[in-house]
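The chain below stands alone and is given as structure tokens, in the form predicted on its own.
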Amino acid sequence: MPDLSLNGIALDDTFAEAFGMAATAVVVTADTARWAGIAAATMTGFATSVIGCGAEAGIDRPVAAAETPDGRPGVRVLLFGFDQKGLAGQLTRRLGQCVLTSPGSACYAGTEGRTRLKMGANLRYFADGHQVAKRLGGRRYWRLPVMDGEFVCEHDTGLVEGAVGGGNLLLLGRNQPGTLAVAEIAAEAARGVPDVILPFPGGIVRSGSKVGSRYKGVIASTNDAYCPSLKGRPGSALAPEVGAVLEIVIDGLSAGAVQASMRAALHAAVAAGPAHGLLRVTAGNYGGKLGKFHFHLRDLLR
């Protein structure tokens, strides 16, 4: 039972269980902010869950022209994977299919790191022998002729060690419209923290999952304990007045970034909650058996 509260909203004294991931960052630029955004959005499509998509990805933030290597507007994209090998494959495929193809685009390293993941080093072969390497300021770039000019891509980017996936909050409300309104406010606050992404649609998940299934070969299935249509059945975690549950999921380049983002989301949710019927906030975990990062809601109150 909840034994904490904030702004009159009940909080479960529990924790969100998260796990280590491999991560990287790239900066995508273009002639306009709109086209940089289009390339980045395309690159981060179908990247909600590493289980089904091979990667989790999202836009961290816009990057001003004054901050990018080519002086054009850009977008910083974060990618997360189970491991370095899988992440490297997703990076090459997404750059090749979604950024190389986008008019006027270029791509640069978005983070440092001793371990490097290839970008232009792999994509250069598309130029079929017409690629040109150039070294500036200790960095290596590739210029590939394409039909609207040249695609410029840095040789590699950094691998982030200590990245974390799966920070989360579960928002329990009286009805779906009110709960969605609170979730939107919480997601916006969470996105305001640097070095995090919320990989699900709009940063919100309606189909929270549990590990395993009654069906062979299905590794995750609906989180039935939090499905309002199953209230009253054994195992339900919902009180009669709960009509909707939505989840905020956060990936970050560090545990500190995930915790800060969860804190921002929690405080925004409970601030807006009374006006929209928010009843309770909890978090998803697996009893501490799955991930080594435990973000306690009690610690987020400070």
Second form
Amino acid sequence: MPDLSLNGIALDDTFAEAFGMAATAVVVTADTARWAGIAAATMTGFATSVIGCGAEAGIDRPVAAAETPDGRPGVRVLLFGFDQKGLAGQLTRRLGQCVLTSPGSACYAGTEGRTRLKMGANLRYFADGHQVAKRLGGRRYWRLPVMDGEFVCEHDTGLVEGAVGGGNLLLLGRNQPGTLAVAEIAAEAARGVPDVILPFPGGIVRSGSKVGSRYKGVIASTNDAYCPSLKGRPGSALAPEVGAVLEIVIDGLSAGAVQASMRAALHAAVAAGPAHGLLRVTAGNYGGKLGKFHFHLRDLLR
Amino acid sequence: MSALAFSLREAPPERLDLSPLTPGRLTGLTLPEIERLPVGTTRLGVRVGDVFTVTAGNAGDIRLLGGSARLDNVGRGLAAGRITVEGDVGQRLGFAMAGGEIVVTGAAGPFAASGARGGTVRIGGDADERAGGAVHGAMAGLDGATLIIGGRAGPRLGDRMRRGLILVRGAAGDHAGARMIAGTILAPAVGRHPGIGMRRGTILTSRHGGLLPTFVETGRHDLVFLRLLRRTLDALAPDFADLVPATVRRFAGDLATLGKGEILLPADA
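Alright, leaving the form predicted on its own aside, put up the form predicted together with its partner chain.
Time for the whole complex; same chain goes first.
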């Protein structure tokens, strides 16, 4: 199927199949950028896939002190869930366990939206009656006495309508080190687009999966068609020269953001590709039956 | 379209109730209809046309030219639009307003912005007692609106206020923030016994009269909430932002009641 090419790298004329998700954004601040980063990193830990983690989360971007509500350095975090209810539960747990606990932290809404998800509205009960609310500039904040002072948390944040999870690219290379080098460059470019996160380690997945398994109760299993050690079998999608495959997975607050991020990743990958033995780029889909969003590689060429 | 203007011809013969002069109640009325609106408070039956010269204009932008301490209930129940008074006003300025903006260049009588749920009241001069305070028998004083006083404030500023923000450029009198339910008061100086009976709320000041023994010091703090307050003031009233210190000395009280309120002083005070 490789009938497209970019910078001499073959592209499959296929599409990445992505799904609608419930999403939200929060801004975590602290006295220093380092501690804002620690709180955000902790909050977004173990959040690679909704299937196993309950949420997909990541850091969108650092927010300069001049742009945060309290004038301290911050980080914007995006959270994605299957649905609003699941997302709301994850938001409360992650804020309560990872941000509330982090020295000097505070948390604010990172997006507007008519539907609201509770933040301080739930966390306030931690203060055991000593909490006070402050309404400033039309926004409501909770102040919770904690051992290093006060934890300030906005009452709620917005639910993002039209968020998309599962935008992806599969990078097929001659060997593992070269393919990883290309994937790192592609992930970096993808992350540079606003309103997206790459939830997997370093933005890269090495264990792409297919739906279902031969074992009862296992809902996803290894994507055998793209495993190089299974080449030569009837189900393999790999040419003999392919030695490694890595996947970039992108969640975004809009389909436009995911597409822009995929485009940036693709162009960065093919630019770096020839030097590192990149052979082919394709994308993962389920035949178009499961996801409502189809990102065709053809549309990303320019 | 220019403002709908009411020029006071002479000192009013009695206290006037100007609650009919809001955009919500004047929109759609003709000039003669406006002039016939009753504003008197005695048997004299004073009407708008008896004391004001009315100039037709946009009812969403009302101007009172020439003030008097006898002009009560200016902007009562205001929901949207703007009322500007060039001069003084009497009691209950912006009473129970829900939105919009009231600007008074002169002084205001007692109970300014009492029960005001939204919007902004700016008083250029002094405000008399219980600005942002509850009227007799009311559950709450200021209830979400913003009250900015350019001059001094009388006693019992923000008495029983429930939410909202009061900014005072000059000094406030005794018992500022008495019986506060919640909200924020900012004044460079307050008189004796600030926050008496306060349940929640914040009084941020630099100088104060005698403090009640039911306030306990909790030490020096660098409160994130003050950074939020400073940001809010930057947008709302930039000349007040310098009154918010980075580090404060905090007194919690009134412990004779709920005790979740606070008096904040600059750390070096």
